[in-house]
Amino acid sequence: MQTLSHPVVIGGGPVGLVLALSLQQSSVPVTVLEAQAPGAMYGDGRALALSYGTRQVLEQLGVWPMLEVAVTAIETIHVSQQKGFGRTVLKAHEHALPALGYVVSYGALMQALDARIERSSMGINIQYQSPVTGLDVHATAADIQYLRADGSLQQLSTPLAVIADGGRSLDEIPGLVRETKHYGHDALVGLVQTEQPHHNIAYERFTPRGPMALLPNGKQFSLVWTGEQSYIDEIAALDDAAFLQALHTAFGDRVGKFLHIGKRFKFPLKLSKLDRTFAAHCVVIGNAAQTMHPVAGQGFNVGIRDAVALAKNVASTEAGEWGAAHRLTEYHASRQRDTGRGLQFTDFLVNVFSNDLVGVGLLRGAGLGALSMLPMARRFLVNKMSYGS
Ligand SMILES: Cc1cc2nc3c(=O)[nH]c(=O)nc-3n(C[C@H](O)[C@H](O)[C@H](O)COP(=O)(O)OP(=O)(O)OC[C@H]3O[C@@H](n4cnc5c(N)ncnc54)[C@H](O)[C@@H]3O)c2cc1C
């Protein structure tokens, strides 16, 4: 067994690199174990929203110039709901915010992060292929076995074991209960090209199977288009003049024709949260703490705002100290309040405007309509988008 005397990071994913520039911009070393080789997760076709904040967060650790040209900016959101009257328009300048938001490929976020630690990885150790098999936690400290590439089983422990697995593969957290809502929902995502240009609106649409978004990237945009599983693979399966047809008729006449769809990706929907963040040397981030439907483009950006949090504690903890329960406790709290609203409004949202989730007749019953509930969206949506207040 390997005795390390600093962090150690599980998973090398957006979240968990953040972490790791953060802590080396404290000169605190950390070894990250990332399970997949170097540059595999470049085709994820997710477009992820980012908050102003993030923006910020990325321009002081020095990824934001990278990243720069693959990003488009949100300077409008325009909210609305099929069969409904319910519209909303957001606009970054009634805001005084510079844009709504960044919209990026995960592939490119994830290059732009690589290529920033390439530039200086002074103090990071990352272990590519190496995926995590098992986590033990004790009084002074937690070991961790993971496979090399050559397929043999090491074992090292640490002071600090970081889960930034994304949920992936980590279920079982020795100490910590895990409470899942599977939605039943998948998102279909892909590049589709339009009749007319974006304008960098940003289109949030709610419909009766469930919301729809199209993101401006590029030249194009990147749709997230969440439903029921089964309608999800019906239109997963048509071929692409069918599909554009489909999205035409589920999104309206407001981009013209739907031109041309690229490679579609499929990801299940749940949401997930731990009752605790953290257990004796060791602490949980990003989307293994808490996952959430992407209706309102949070993931990431909470995500983001747990590793630099924790950075700073750890930063500002004697290296004796590391994993120890007060601190881990006093990070914990510090992030209580904006995971619990980003997971709690994201369910209300799905549940609420789609309807096939909770049945209409019960929401009239409860006498929300949807419509009265898109001022408390768009608050959200200006408050979170920038700086995640
Ligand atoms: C369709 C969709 C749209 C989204 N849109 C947005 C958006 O607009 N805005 C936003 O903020 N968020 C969005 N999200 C959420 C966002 O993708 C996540 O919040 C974000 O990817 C979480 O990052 P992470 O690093 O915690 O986890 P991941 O991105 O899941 O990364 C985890 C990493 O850990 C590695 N790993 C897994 N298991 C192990 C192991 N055992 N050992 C070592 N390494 C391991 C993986 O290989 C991976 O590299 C969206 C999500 C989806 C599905």
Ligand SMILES: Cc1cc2nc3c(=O)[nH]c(=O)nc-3n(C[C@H](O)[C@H](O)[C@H](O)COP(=O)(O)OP(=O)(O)OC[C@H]3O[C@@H](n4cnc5c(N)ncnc54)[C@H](O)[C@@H]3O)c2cc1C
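Just so it is clear, the model here is predicted, and its values are computed rather than measured. Numbering follows the first chain given and starts at 1. Under this definition, the rigid core comprises the largest set of C-alpha atoms superposing within 1.5 Å between the forms. First, how it differs from the form predicted on its own.
- For residue 140, the Cα coordinates differ by under 2 angstroms between the two forms after the core has been superposed.
- After superposing the rigid core, the Cα of residue 259 is displaced by less than 2 Å between the two forms.
- Core-superposed comparison between the two forms: the Cα of residue 319 travels less than 2 Å.
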Given for the second form:
Amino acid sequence: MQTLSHPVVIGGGPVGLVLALSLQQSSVPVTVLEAQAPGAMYGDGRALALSYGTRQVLEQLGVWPMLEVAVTAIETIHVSQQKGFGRTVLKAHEHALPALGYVVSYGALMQALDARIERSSMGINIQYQSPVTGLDVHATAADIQYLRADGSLQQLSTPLAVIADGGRSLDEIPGLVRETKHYGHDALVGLVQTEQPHHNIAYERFTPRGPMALLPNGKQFSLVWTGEQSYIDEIAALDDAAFLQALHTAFGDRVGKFLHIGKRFKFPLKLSKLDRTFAAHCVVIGNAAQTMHPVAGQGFNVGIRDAVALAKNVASTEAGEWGAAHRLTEYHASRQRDTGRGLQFTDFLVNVFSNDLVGVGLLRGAGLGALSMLPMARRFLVNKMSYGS
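Moving on from the form predicted in complex with the ligand, please list the structure of the form predicted on its own.
Partners and other molecules omitted; one chain follows.
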């Protein structure tokens, strides 16, 4: 078994690579184990909503200049409800921000992160096509078993193993307790072309069936349409013309006619978090630690803040104490408020804004109307979306 004296990150996606780059900036060496081949995700067109706070992180890491041409800025967020009064509009310039957020494809973000690492890879050792097959966390270290690209089985020991692979490796690890709330809802996503240009406006619309969002993405919108599984199955099965008509009925006329829908994908929605993790030598971050409903676009950005906070924790710790129980306790305490409130915030929005009980629509409308007239409330909401605070 190879014994390492530095952290090992399991997962070379955006959260894992942000952690690796953050550690590199603090002169902490790191090994990354990634199951896929280099560049395997460059063609992934899934849309990610980046908060302004995430942009600041990417700027500090030197990634943003390589990414900026691929992002679409969200300068305005328009929030409304179907079949009800009340709306609110958030504008970046009212909060002294260049944008309230940005939309970019997963593949473009991966290309930018990889390019940044290739430009200055000192201190970062990435081993591709190296899926983890076992993890044993004990009193003094974490022992990792993985396959190399040549098919050989390898083992290494590290003072700190970081699981940042979205949770793929967690099924193989005993002792973890996950609390999960299944909404019974699915999300349908795809690129949609509209009659009118987006003008860098993102739309969040709450319907009795579930929230839906249109995010400006290039010259099109990225659609996120959520609802009960049976309902999403029904609209997913429609031909393009019928689907576009159903979308227009649910969304309204604010962007004109819906002209074209690209390939549609759907996935189940849930809220989950790890209730019990490791006392020492192993930590779980990003979607592996908590999964949120996509309403308000919190989940990915919370994962980025996980990575930054953990890097600061490690950088401020003597090498001999990396992964020590008291240091991981401090890390978890520092993240509890952000992750807890993010889970509560998204769950609240889904529960309050996604039902058709008598009287709830009036309350929703009143709430949206009040929000439009209260600058302090809008500031709170923008800060929440941008920084998690």
